[in-house]
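Single chain ahead, by itself, as structure tokens, in the form predicted on its own.
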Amino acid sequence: MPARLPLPPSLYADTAVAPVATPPLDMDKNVSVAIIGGGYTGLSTALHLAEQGVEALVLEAQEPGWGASGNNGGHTNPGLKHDPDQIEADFGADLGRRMIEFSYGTTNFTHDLIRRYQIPCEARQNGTLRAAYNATSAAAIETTAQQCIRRGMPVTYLNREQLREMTGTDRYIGAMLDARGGDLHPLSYARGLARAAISAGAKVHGETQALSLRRDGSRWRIETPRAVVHADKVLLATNGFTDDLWPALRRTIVPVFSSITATAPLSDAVARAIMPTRSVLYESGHITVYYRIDQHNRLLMGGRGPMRWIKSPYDVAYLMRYAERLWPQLKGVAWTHGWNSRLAITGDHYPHVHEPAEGILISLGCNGRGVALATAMGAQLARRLIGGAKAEIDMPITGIKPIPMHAFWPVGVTTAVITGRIRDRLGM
């Protein structure tokens, strides 16, 4: 049997709420819906199925939140990567409009769910800043802001002086503030979502890897290390840890590592000088850097790091140096943790939903917006699993299309990171 892996050595692992019991599956089961993957997508789908009386069973290879769901930046950011006008151009007026309304509403959906189930995860809704430090990016952000404002969204475009007050640095020349954004403790949220799903009637089994998936008569058969599951329908929600369980699916995403480093708690004076409104921020550039101050005055800085597992803040020393560039008062501050996990990037930077066979639904590729997007997708996927093809959802359902030259993704990602950093420095 595959060995259980410890949680990445993160700040979250050291400070999260206690996990709910999710024992390995040790006896055969017959269920309505089996869900493979115990991250936000799988857990939220299980919760929304159970709320409607549908028997749902989650199979997670490690423990809920072990992957990117419990190890991300903790930002709840609204929207998709592409601008609203582009979404409508790509998918048409009707579906495009629904995609925009859905994706920009995901943060409200997530924070409402947290309040409804009283999930203790340090959730706040103080806004998301998308910030630019060169003229090209600032112009693009202002265009995005105008498109959002035109649609009645609670969005504001901020200038350099306003940003200096909000961030404590003069690095940025323009930014879009979306009041619906926020932050939370990712691992506590994953564990709370698992607890909510179980309390609603779902079954969640950790240390239960799906080893094979095949048709068995009119149902689906999933083999695990200790037992077999038969299900009417199956959801695959494995995101950055997608393997070869379904043909060609692994080759539709690039599993990119995103790294985070965290300081020890800062003094009140220093913490007040950095992001005093406690909005979260991500930079608009070829290589994104994102950060926030948590409820304990720690600064968490995230961005692209090595395409391998890391264990120390010194594995991403460039983030520490960049933080000191933004706020010189951080020099000498202790950095206590450095960790990462894999998220899924799609070729077109849209989330992908597939239905490659009757009774099979697949959802993956949040492209760095997974906290709120994956949570809200759970309700959409539950609706589709219950209602079938007649139940429209607010995302496109597409065919599985492998990325060309997928085998060379590690080289491609490394090259893209180096090139992107150079272009960002040059303001291109």
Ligand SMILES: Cc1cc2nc3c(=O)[nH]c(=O)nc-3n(C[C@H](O)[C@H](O)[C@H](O)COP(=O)(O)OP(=O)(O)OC[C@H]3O[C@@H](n4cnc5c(N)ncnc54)[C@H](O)[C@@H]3O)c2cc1C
Contents of the next structure:
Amino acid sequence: MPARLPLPPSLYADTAVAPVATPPLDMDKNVSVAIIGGGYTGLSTALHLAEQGVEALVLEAQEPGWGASGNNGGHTNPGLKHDPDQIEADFGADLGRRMIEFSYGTTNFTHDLIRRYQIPCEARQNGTLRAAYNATSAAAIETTAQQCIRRGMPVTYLNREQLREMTGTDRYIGAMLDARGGDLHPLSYARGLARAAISAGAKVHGETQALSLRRDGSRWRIETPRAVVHADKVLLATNGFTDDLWPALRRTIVPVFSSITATAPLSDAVARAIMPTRSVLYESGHITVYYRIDQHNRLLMGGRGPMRWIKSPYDVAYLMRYAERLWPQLKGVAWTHGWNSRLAITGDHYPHVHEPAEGILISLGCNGRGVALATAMGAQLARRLIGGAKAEIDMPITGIKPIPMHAFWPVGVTTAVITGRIRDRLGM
Ligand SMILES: Cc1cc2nc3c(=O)[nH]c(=O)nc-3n(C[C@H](O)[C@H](O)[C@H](O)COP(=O)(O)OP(=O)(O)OC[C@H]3O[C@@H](n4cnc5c(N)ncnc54)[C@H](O)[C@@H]3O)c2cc1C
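Given the form predicted on its own, corresponding form predicted together with the ligand:
Complete assembly follows, chain above in first position.
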């Protein structure tokens, strides 16, 4: 049996609230719903099932939040990658409108959930900036902002002067500010979700990898290292760590590493000069950089990095150099942590929900927006698992379509990320 993998060496691992006990499963179980994967998708679904009195059992190979959920940028971003008009064009007026309402509502949903369960995770809702440093991106962002404003959303388009005030740098020429965005401590949030799910009645087992999944009469049989689970329904929520439990599933996503580096707490004066309103920011462009100042005045800066596990800020030295270019006053500050994890990118950049067989539900591919989106998806998935109609789910339920040429990943991905071509190849 493989030894449990430690958490990546992140700032979060050093500062998160203590985990709730999630002992390995050591007895065979019969349950209504088994959930494979203990990130936000799996944990939020378990919580929403348990809230309705449905027995849910989460099987997590490592520990809750070990994957992207405990290691991400911590931005709660409203919306999907695509513009509202594009979503309606792709999915029609009815489903398109519901997808827009749902996805732009995910941050309020998440911050409300955090308040309702009093999850201690440093959550704030100070807005998200999607910022451009070139004219093409600025024009595209202005179009997005107009589409949002037309739909009555709390969105504004900011010009260069306003952005200088909001970011302390001259870099950006235009940005969209969505007041519903915010940030949180990702691992504390994942652990808080696990605690909330357990207190609502769900069972969560760490160090319990699902080794195989197969039909057994009218039910499903999941083998784990020490015990077997029989379930009426199964949710697969393994995202960027998707393995071969379900045929061809791993070929529907590209598991891409994203990296983050963090400073020691900055002086009040420096931290006030950088993002004084404590909005979070992500850049629009070929190579996406995202950052925020946390509640302890640390700058957390994320972006592309090596397509392998990293351990130190020096593995992503370019992010440090980039930060110093944006704010020269950072020269000489200590960078204390560098880490990464894997997220799932889909070919069309929409999150994917599949139902490849009776009783099997799959949700993956939040494409770098899963903090709020995966949380809110949990409520939708729970509704479907309880027997809600397909039409009640505000996301399309689609067939499993492997990405062509997938066998050439990750070499192709690495090259494409480095050259910026991934945007064209995958629509990033
Ligand atoms: C570095 C980084 C920065 C990011 N920044 C942001 C951000 O700022 N804002 C945002 O919205 N999104 C961000 N994201 C994306 C976001 O973190 C993800 O979309 C979200 O966490 C996905 O949650 P999940 O539950 O679907 O997957 P995960 O959290 O990855 O969970 C999947 C889990 O499945 C488990 N698993 C896999 N196989 C098995 C098995 N066979 N048996 C049992 N368990 C299994 C894994 O151990 C893992 O814990 C970022 C991602 C990364 C990597």
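Rigid core: the largest C-alpha set superposing within 1.5 Å between the two forms. Numbering follows the first chain given and starts at 1. Here the structure is a predicted model, which means the values were calculated and not measured.
* Does P396 show a Cα shift reaching 2 Å between the two forms after rigid-core superposition? -> No, P396 moves less than 2 Å.
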